[in-house]
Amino acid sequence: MTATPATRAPDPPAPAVRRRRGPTRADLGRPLLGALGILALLALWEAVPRLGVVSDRYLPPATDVLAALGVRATTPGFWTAVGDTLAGWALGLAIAFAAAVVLGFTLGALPRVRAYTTSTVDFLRPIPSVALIPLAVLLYGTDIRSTLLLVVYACFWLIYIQVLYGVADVDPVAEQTARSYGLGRLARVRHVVWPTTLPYLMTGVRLAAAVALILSITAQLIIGSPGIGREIAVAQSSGAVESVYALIVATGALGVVINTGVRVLERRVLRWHTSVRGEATA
């Protein structure tokens, strides 16, 4: 009678890894550190003119500037200027986005045409948008279209180049696999090219959003088109130093709001991407 080998007991199941869902202490600490940094900056700003390091004629105390901003915020003209600035920013960014996506995907799918246009892109892309200010004034005067010309020109290149990088980064194996399964050109763009390009595209949008605000304010400041920039120029010419700084602070706050909104949009659009999922589970 042969002895049967002893049956080995099954290994215990590995403990399940619990995914962290709630906000961590580090997540809660970031806004607190940011608030402390702002308070420290305001305290330094308040102390410099009060101690006579810089004359308050050129740098008013932070309390005076914030008080002037509060007064401005109660006037309809201030919010009209904010609306004009946001209108130029949003419309210019939308036009640049649409043009860059269409041309980027079209030329990215046609390597020979892209090669023919490379020298033209290399010539036009380094031209700064502010160099187009005389042309904008000549064509449109102080109309909002002058602002749009500068914003669209600068933002187009930021998004367009990122789209080209994304299209070029498509895995050829995935492309050939899609072809072998009988997917047409539009289906391959939707299921292969678009997911690969989307992270690059959102990077371009994030960069272009900040540049669009900068150029929108610049155009209003120099050309005189409606917006916060023109209000800064008017306040400067009338000698209202506190109002000048107050409007500058308002533009900074507007930039923070825009940057935060774009980052939230980026996380929502790329919630399937490994980088965003890594941030959520880290």
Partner chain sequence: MSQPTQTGPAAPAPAGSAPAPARGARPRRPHRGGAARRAGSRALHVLLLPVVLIGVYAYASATSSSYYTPTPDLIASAFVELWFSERLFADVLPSIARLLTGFTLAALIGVSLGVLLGMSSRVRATLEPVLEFLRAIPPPVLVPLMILLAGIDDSMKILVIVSGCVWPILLNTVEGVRAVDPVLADTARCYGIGGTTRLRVLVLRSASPQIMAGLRLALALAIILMVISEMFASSSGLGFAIVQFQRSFAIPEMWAGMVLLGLIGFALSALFELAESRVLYWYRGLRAAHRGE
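No experiment lies behind these values; they were computed from the predicted model shown. Residue numbers count along the first chain shown, from 1. Here the rigid core means the biggest group of C-alpha atoms that line up within 1.5 Å when the two forms are laid on top of each other. What changes on going to the form predicted together with the partner chain:
For Leu36, the Cα coordinates differ by 2 angstroms or more between these two forms after the core has been superposed.
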Contents of the next structure:
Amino acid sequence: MTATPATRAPDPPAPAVRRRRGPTRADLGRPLLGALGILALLALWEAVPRLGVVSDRYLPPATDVLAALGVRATTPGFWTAVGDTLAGWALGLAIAFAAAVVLGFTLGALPRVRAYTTSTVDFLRPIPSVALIPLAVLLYGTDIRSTLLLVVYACFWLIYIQVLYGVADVDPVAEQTARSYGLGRLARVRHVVWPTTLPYLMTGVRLAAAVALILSITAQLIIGSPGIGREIAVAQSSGAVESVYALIVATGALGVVINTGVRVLERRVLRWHTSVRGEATA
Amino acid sequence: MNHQGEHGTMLKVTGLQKVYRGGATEVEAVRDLTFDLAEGELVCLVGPSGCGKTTLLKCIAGLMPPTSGTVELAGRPVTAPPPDMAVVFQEYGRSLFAWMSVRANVELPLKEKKLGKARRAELVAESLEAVGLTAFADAYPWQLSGGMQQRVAIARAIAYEPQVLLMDEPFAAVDAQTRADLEDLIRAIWRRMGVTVLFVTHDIDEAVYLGERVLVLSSSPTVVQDDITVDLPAERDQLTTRQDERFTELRARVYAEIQQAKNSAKGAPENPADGAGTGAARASTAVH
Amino acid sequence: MSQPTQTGPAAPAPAGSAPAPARGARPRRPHRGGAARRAGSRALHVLLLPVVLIGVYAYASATSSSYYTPTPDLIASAFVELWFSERLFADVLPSIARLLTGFTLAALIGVSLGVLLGMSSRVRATLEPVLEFLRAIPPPVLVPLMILLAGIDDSMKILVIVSGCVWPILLNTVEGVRAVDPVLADTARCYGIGGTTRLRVLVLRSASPQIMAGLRLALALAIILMVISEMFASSSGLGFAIVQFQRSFAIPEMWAGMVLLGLIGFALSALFELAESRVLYWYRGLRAAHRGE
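In place of the form predicted on its own, the structure of the form predicted together with the partner chain is requested.
Below, the chain from earlier opens the complete complex, with every other chain and molecule after it.
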């Protein structure tokens, strides 16, 4: 076949313009539909208790709940609780991140040592962090350290495992190329291992950020350490139904902010990565 | 074989046009295509990449409604995928069900056709035999090489017993040696089964080697630029046929056509030395 | 639109699965006398660190005066005494039954809604922001809400698990269904594969890696929700028992409860992995094949 190379039809210039200029109807339609969805939900939420389908003792109308949230948002106590929740979230996530990155890269680079840890990791990883609640209570009481214990335990494994994935994914050819060009161990980590691992690491962080919020609030709910979780428990035990709903809406908003923030961060950090580039230029 | 054919017309494409509307802009992928395939014919469609070959094929297969024009299969208009047509796509890796064995992949359409168990087993065995994959019936597609995966797709198509077999650049993604084998396989299957084949490719050699007729498409917006009868012997061979003088002539002619299509698409003034092809005059009227 | 419940760009593997995915079976050559040595070395790899850790803990707890860290033998005897009794049937099995019921319901709801949403881009566009919000609500806050709505009985606990677990399953199913390969979808159409066969053979199977990733996350959530729904307000169940031990300073029993919880988490995860490796056998192979290229 090499003797008679196939004659390929030459590539023509790019066919007619396929790029779309400016927002099209479809682009504008999506947010519009989304807004419609939110409005429809709110309307339904308003109508169901108002029409008496469900007693407003169980489901207060949307306007009442949002009003209750508005009132709460003017109190400093609410913002302290938000701050406490976020502090538990951020600190726990940071500690888990640091520990997981250091241990992950170290053990990832030392496969012989890692082999001895696999069984232990596989056993500890699926242990639900809520199992640690009684211990946290005994050791730290309602201190923020109780929250941190749960958050760190849950988040550490998520990030650690992703780092190990990433290190394992390093292309041996790239590694050998770097070696043959005389790059030292540190330079190889910086130019070969780190870029490969980064997408995995960001996945771990993205998962861990959501889980950290869940456990931060769980600790406050169950243990009673300060934060929105405790506020909800208090509101529930005093039968303030509207407040319970209002605070749940607040945690949802917090969750949306965190999810969006992490996604933006991921996109920035991985700007050079094909998966993100594709998304940005498509 | 003559293209009006001693047999009836199997596939008839009339005035086919496809315009994509994406918000404010419109892209005319296919302008005005008219051609037909006689029953039992093997026709190759060749054109520069990006000339709307895949669009055309999707319209013929009933996967996509044309903007205007019609497609008729054995006299019946095609509006949805017709039951007696099979398609082999270029992306073999993506057109096979990765979660099914080779056998299950071939058998699935037959189950949907409500064939009996015995008949299914018979067809699966026959078609796997025809493509030389009997030994791999229980393997998963991803355990096979690219060429073997495309053989599975071909086996699935012929087990379906279609009247028309459409092939969309089926060998564009396999290596040269495998490609030659698969080309011979298609010729053999075609000659044995008498199925009507429309074979889309961007490879000029492949088009001339395989086809009884070659339809040359222009650049986008696409029209049929030339219709060339390949008067090579039915018995073809990778070595001798490709060295045949007539083969070289036909190849040069198709090449010139395509070159011409490319230049007119650029809107560049034509270089007479460049466009020295038999179809040049005819083509320029077709494109402008 | 990337979902936090999904794995990374370069890693479509389900989140948190074993760190060493199948990279193509390596042919094993039998070495003379090597088998025994290999088995020994494997046992050493598996056992060394756990033994060291337990040893260190045993030494530390024996020498420390802390009341909160009982020695391993105390924990072990409390474990046997507690859980090999009728408490197993009174507290543990009902908890697990609720967990599995809630998880199964969430899976059914999540997958069916996810398929519907995944197939219609209009419905998806309409519900996307709403879902984005509902998903962002940390599921544990539903516990006090469900108590308000459903009281402190089994249905509350199951409802909590369902309402918390359904989101990762739903959103991952949507992603998976959306990502059905267009070439494969065309192939199915050409061969007249439609209706329920299409759903069963094409849609659900090609979405299965994402669905399994969602289920895995949901399972972890289900355990958390089971425990805290019992801890928060309940008179029975494993979570309740553990909190009782802690409040009454029955420390070895508390530890025994924590150990049992850990074992349940481990066992469920192991079972899930087993199921996953069967369901996604093809997917592992496909990925290994792609890596090999």
